[in-house]
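Taking the form predicted alone, here's one chain by itself in structure tokens.
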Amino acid sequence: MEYSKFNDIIKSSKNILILSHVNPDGDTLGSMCGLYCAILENFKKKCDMAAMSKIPDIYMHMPNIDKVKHIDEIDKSREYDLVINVDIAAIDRACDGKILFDKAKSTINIDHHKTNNAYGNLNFINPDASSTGEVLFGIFNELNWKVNLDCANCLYIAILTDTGSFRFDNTKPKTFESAAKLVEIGVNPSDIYKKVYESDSKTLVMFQAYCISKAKFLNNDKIAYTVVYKKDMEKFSAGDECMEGLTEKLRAIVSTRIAFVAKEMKSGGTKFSMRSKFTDVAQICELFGGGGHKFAAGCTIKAPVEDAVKMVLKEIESREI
């Protein structure tokens, strides 16, 4: 790992942009805001931050989240000295942020997805890490950067959410070590848990209950899935944030081996969120141009919902699950 280069490029850059991926989750947002806090604390520099889509309400308590701009608010003709992507497994998940990434004098790619192809000038990718937040905390420790409480809270949220509250298989001893150090800095685990996991809106709860009630089960209930149509979103006035955690609820059923949610997109394509207990779903999603983790992955298929679901089911059913 080229830690000294990371430090030097931050130090020499006069204007910096940090990008999160589309449909932001706790890891990409926590990593983005955590990095913002760390650069401000250690170099007295303010960075620009950009999100590709609406930030879920459950993360609006995060330190410095109010400074995040929508990508449409950023001048695309601008050339930054440095653009840093956090938790963006493939550059196309940066959407219009890719324009700014490609124009930048220097780029850094920080991630933990095994499918990341190291597309930055400088890359810090650790597939063994639970989250990009954990990768970042490791970088900060290697460089002896000061990590203040705001930064610690952001990184803890990143780790907490990407491990499903330390329940997923990506939770390793190093994960707990990192979390413990963040708590030592002053993070309050109970407070953050309540804000992230016990602050759902009525709309989200009712929308997800409706989606689950429409779930279909195949192969002796080993496969569970539900289809979310545009009309469903409109019926509940549900935003993309209401999709968060829906696939996990289907995977939680004792008989389920593979669960997925197929969402009809405004563009006419279909977006899949896939989860598994034993099968490598990243391999399945890669076949359709997506990727992710072994037991949590996604993809987008440029086909109507019914056709796209048939394609995915055919691939799933061809495997031993």
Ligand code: 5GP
Contents of the next structure:
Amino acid sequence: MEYSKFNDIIKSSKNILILSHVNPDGDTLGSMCGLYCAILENFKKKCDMAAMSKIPDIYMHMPNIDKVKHIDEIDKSREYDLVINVDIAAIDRACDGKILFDKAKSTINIDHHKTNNAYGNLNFINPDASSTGEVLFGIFNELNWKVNLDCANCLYIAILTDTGSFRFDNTKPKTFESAAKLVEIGVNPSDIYKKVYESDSKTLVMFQAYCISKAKFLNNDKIAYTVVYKKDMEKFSAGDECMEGLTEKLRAIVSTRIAFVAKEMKSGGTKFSMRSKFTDVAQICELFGGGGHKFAAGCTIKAPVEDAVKMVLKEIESREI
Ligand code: 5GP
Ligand code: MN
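To test you: the structure above is the form predicted alone. What is the structure of the form predicted together with guanosine-5'-monophosphate (5GP)?
All chains and molecules follow, beginning with the one already shown.
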């Protein structure tokens, strides 16, 4: 029954804004552009789309990505009929998008993070889904909306990237069923693979090699982490998109059980990106005001890197990992 409400709100809303989360990944961008394509195809309506920070180059081939505006380009006094958040676990991950979200006549929150507290008027949160892209595809199928090739490509990128190419434990039969249907629509998996995974910049590879080379290992190598300072980013002219996949590389080491990257932020705080093989790291990150998934989570601590790392290590080391 919530599905028909989703359909009705979109039908009755004249101006719609779709928001993605800060440091956008393939899931939030694929879901945003996929939803844009679906609303355009099924209702002949053009939504506004907003990104909170730079879109990584590897996603610049996504259909309709050129229509995405930076949040600073959108008038904050605007009152949208409807604001839809995709893959935004907590509203503060929408940065200044929150101003528009709070003012909107209606809000919809579509996500798959178990820490999402259903902050929208209408909420579609399925923690069993691999990705927000998979949640959206389920909604479109339920409503018998037409999914064209542009939309299918966006949703496929969302599912592909959030499952680490169908490798992570969020990959379920439903994930393959969704991917199979998208391929039937016309998605070319090898073409998308090349665009997403074989398009890293030289800067990203060299920067990550440096970050890995100074990694630290604790607890019989069960804990692996690296600290990224502002000066490191400057030395390599690396942007935030150069962090993508770095924590996974530390987790890929056979002995690693928990891996994290602590990044010194411009504001002085420290951003953590955490991954694990067995431990619930969302629970650890929640202690510091963050969240995410069981094996992939993050948080930001308002403390200098050295202090913040000590706080996080204390929590990790107090657990059986
Ligand atoms: P990443 O390490 O790739 O930035 O984030 C991993 C996962 O944790 C993502 O699913 C992301 O949504 C979540 N996450 C990262 N940082 C935060 C944060 O500060 N707050 C919350 N609630 N989730 C976060
Ligand atoms: Mn996601």
